[in-house]
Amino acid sequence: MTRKLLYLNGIAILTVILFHSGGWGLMAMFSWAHRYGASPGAAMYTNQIGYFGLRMIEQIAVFSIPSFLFVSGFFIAFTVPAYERTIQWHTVFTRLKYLLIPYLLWSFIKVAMLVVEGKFPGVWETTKLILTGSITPAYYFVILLIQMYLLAPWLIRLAKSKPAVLLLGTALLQILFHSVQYINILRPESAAGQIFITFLPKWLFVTRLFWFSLGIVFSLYRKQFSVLFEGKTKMWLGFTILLWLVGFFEWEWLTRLSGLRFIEHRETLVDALYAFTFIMTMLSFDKKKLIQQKKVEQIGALSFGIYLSHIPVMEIVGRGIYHVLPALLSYQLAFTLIIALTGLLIPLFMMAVVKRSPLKRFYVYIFG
């Protein structure tokens, strides 16, 4: 089980590799038009196939992050000697200390960069996006884990004396936010639609307590778990396929809903229920029949180092081409290609190196 787990983890990391350079095509095609003269906005139209095949990837990706925090809340749960009541704060400090370290290191950097820029939006400033993962879009994860790690001795207590509360509570927490979700994709200028961006930002614990918390659980009672995907592949994956593609058309209605031609993605109840099938779906795999079994499972492993160090590597390789090359930014799909491709090619050579090298000492305290 924990193979397929960390095969989870690499298919995860490699998705969010895809959600992210999909989104510098997606700033490609709508911020960047004037830099191959069109019109903001207009490839979307003229390129009906690139605007799809973005959104497909968008799409597929969005079991990324309830993955991570399964995964997460399954290995943390499984530390746990069994004659024990809950996991011992000395082992979440550890865990702790593994991702904090790495996450400021690689917040300085982003903000190295911001200061290049001329951008640098001051020391206050600054100390609150680190704090709340904001000093990039994609840091909030990170913020999001720490708070899941400090809950983890209360969580997994009550996950070893009520399982079915646990599941419970936090799943009706989990529709409650994706139900505010449609406020604030529809009407995000409403007095509702700000009150729930002010007191539910992504960063924070009870907008994806489920996951971590289904981990846990899921960890705990492995083998009464499993009668509900042994022998089940065809099912939940049907139920996948399924999902995905409601999914994908909710979020065209929901844009043409807004009045807008593009708004950010958030997850809606429909992701939430994929996300779930796809984690069913690939725990009721044959692991013989994995593709790329060995490798994507040692990219799993590497998947932490791998999200902090991609996010500065896809701002540096897309705005590089937006400098040097910006008629390439008009094949946003090829565009899209490179940024992923750089994207997880160069920060697994950083990682070598590092290994390699006489920093190899402090190689988990760089890439976790």
Contents of the next structure:
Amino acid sequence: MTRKLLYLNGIAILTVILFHSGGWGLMAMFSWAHRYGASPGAAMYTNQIGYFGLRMIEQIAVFSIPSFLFVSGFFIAFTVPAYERTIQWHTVFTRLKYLLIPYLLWSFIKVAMLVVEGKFPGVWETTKLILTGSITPAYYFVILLIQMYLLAPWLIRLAKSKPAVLLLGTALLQILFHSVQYINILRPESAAGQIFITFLPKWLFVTRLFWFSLGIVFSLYRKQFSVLFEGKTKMWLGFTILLWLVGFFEWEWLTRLSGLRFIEHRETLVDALYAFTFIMTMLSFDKKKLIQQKKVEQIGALSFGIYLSHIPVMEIVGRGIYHVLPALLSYQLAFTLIIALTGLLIPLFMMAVVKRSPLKRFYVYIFG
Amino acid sequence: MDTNQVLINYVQTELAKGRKSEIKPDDDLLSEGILDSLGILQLVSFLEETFDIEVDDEDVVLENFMTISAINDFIQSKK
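The form predicted on its own done, now the form predicted in complex with its partner chain:
Entire complex below, previous chain first.
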């Protein structure tokens, strides 16, 4: 179980990169079509393979954030000695320091990019965006993780005394959050939709508390939970593939019901079940050797730094192509692939350079 | 090179990432922030490969990874 967590983290960051590059591909398809002489959205109809290819990538990546949180929960529980009731605040703050400083650094880089573009939103708005992880859409995860660590002392205490209460309570919250997404998708203008959008932003801990708690409980009760997945790889893999397919078609169905040509992806109940079965599948592999295990694990170990730095890299590459090579935007899959490769390789290169330079003592403050 | 030194070198070069300039055998790796969660996983792989031991799920507990000395004791117990 434990030995596959680094691999899970590696797969998760790789699919996050694919997911975000897919977002750029969809942007080229829907918003930048004028750059290659197509009408907005028409590209989708002339390039169905591209559209469904990008949607498949998006659907695969749904497990990523739950997986990161699961792994984080697993290891925060690990740092508690058996004789202690919960984690020490000192350990929490040490961990937070190495999350917060790199997050602020990369957020300021993003702010600098906005300034260069002439889109600086002002000091107050920028502060709000940074505090809610919204300076760029992907950074909400860091704010989420920080909240999880701050809650960890109470969550671990509850996990040690009443694990079932913690799991059931957070699972119910998770179900509520995903159920609300259907209202947000189908009736975004309704009063209920507006309330949920306002009070359940994706950076708020309640929207993902279950996954972090699940990691904590699995870590503390490893032996008891291992019966759920040991020797059950085929079953969990089967469920994962099935739920991925159901999730894919569910989204197409929801898009049609919404009456819109394209809607930004939101995690539904089916997606949450898929994420759960994906994690269980990975844990069930245990001692089995997986594809490119060593390399994926190495990438997994660098996941936080990659997560922070791939966003500005992708933005620079994507907008660079928009201005310099707009014809490439009409080949959305090729464009997506370029964004994905540069989104992975440039951060890895930057990390290697920092590690070998006098800046290496600041490495942890740059990449975590 | 003795086991302690091998471990110190690995933690220093691969995992500490500049968090501490000199690691001693009894430094608390977790509370001092020298090791993070992903670092522990890397360390498990390193121990299995370098010392030819198998680290089971139940071995991955804080007591075995708290300090370089604790890791060393754990390795000896697995041999």
